[in-house]
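One chain comes next, on its own, written as structure tokens: the form predicted on its own.
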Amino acid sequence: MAEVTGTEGPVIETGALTMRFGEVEALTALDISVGEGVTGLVGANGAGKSTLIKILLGLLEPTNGTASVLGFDIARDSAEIRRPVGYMPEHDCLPPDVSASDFVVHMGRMSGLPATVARERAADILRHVGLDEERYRQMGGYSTGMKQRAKLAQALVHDPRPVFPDEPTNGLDPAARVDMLHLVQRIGRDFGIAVLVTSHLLGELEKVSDHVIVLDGGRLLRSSATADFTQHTGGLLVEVLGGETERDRLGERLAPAGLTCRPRGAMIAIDPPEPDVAVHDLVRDAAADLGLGLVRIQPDRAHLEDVFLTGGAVHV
């Protein structure tokens, strides 16, 4: 039996994993190094992101490579390994004629945990995860923020080393998504649990993680910290009050300047200038002339979304 390495190593490691289902291949020579903090694992729908989970919790048997996690080698010791994961799956799996606070204590004494732990962890998972006025309802009430917040919960009760919530945010509104990402990034922040965290809108992770993996076709695309996908262009983000009529007025009487100009939603998105041109002045200037309320110059950094753009250069 291999032995956990803990924080002293990758809390996952892979090693050209690959994965084929037929002639399809789901992951192709896969390395990848997961360390502490909240990891957010992004690509499209088919990316690989559930076959990935599903390889680390020993659901599926990879065609070739080495996966570990805690140390634990998942070709030897996948028994090992589903003892201090926890586990978010992204469908509805909740069983409707059971209230919250049962199954999470079922879970509990199904990871091993004495009856009266369980149900005094199910009741602190049950509220950090907002369902405490809710848990004794049954769950097949619930509406779909509830559930993701039940599953949440159970892959959380019995003190898991990492948690892999699988697309948590799936049929959410935008408020609920906002509050389930926060919860999973005080999971990793506040209470130091290891997460790979799993979403196919590139928006979302940057937001949260410490680190993203990004997949493309089943193939590693990017594994940098986030701060690495954010940097500063050196371009610069202009908006003014008004729509896009007030916005492109602007960036017309910029471009003479020397300034490349193109839209970007509300905003106007101003290329990297010379050295010596003092575009600040330049966009205050323009605005006064035009009568143009300027309500905000912010840098204009790199975002996720980018990396695809790109073909993002791979740095492991």
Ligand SMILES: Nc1ncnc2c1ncn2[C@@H]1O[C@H](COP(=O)(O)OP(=O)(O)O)[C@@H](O)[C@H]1O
Second form
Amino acid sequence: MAEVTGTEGPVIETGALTMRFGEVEALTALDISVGEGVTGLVGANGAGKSTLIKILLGLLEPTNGTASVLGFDIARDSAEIRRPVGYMPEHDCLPPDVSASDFVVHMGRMSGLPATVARERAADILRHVGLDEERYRQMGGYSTGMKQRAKLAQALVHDPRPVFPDEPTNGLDPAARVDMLHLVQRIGRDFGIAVLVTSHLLGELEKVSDHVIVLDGGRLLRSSATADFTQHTGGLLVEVLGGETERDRLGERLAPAGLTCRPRGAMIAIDPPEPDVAVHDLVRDAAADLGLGLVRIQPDRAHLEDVFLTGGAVHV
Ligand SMILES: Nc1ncnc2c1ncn2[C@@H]1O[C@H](COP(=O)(O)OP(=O)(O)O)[C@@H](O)[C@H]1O
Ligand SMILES: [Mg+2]
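Could I have the structure of this protein in the form predicted in complex with the named molecule, to go alongside the form predicted on its own above?
Then the entire complex follows, led off by the chain already shown.
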């Protein structure tokens, strides 16, 4: 993780943070620490992600426990916290009869930017999130993807640190999801702004987060560097030219050599072999014997989904 600059200690820290809404306990004695870079906050719907973000913004008062952002205590300094932080809410918050351009300028002014600076920053940031000519149109006519971009732009206009995009990929089609995730990743990596981004989809956050925090029913399930979740399993993935038939022929040929093979999409996943087994040679020889074209042999890495779905801990 990148070095923390400008503050002593973590960007976000909570201690035994608990939030109850009547009978519902949305967060239970949560202890987390968030540093620089992109941190993914993941959990099924209702896990407590939005509640945590609202507490960190000082919009909700926790039932118990402590939290700080950039060293500011949420109980004492909530006005100080809201100034540097950028917030992209989960739900639609855009006035329909205003253009994205006017809205983002307005939000910049609200954050204390002088008028000319707010206009320049709004134009830059709207270009950056990919709203071009549409930015002069009323937002009521926007597609979901354009609305999400406008929501992200208003969270970034005042040069914030950190930024909390809450479910930024919600409602987007697969191509737009990828674009939005790249934007989020660039905020953290290229602009050096700490990001706490939420999603109920493990696979998405694994791609863009340096660190992942998993909530399950308001409790901390795990907090680790993404690389620790996605270490090499010791197995291999093999792809051959052709279709399922070719894939299965190769798998059947490898089984008698003592390799455990399973189909995974168009590929064959080979379980980690016994030590001293020359898997690469076995695969090459088997493909050559069968006259199959080898496309690739690559290390099989674990994915967040594997870690949690096999553990049965997170249901998404
Ligand atoms: N204002 C509220 N009043 C009552 N219950 C709430 C309120 N906000 C959230 N909850 C409940 O708290 C739990 C966590 O919700 P939330 O933080 O929105 O989860 P997530 O963002 O992970 O989907 C859910 O059970 C939800 O119904
Ligand atoms: Mg939520």
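All values derive from a computational prediction rather than experimental measurement. Only the largest set of C-alpha atoms that superpose within 1.5 Å between the two forms is called the rigid core. Residue numbers count along the first chain shown, from 1.
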| property | result |
| --- | --- |
| Rigid core superposed: D190 CA moves 2 Å or more between these two forms | no |
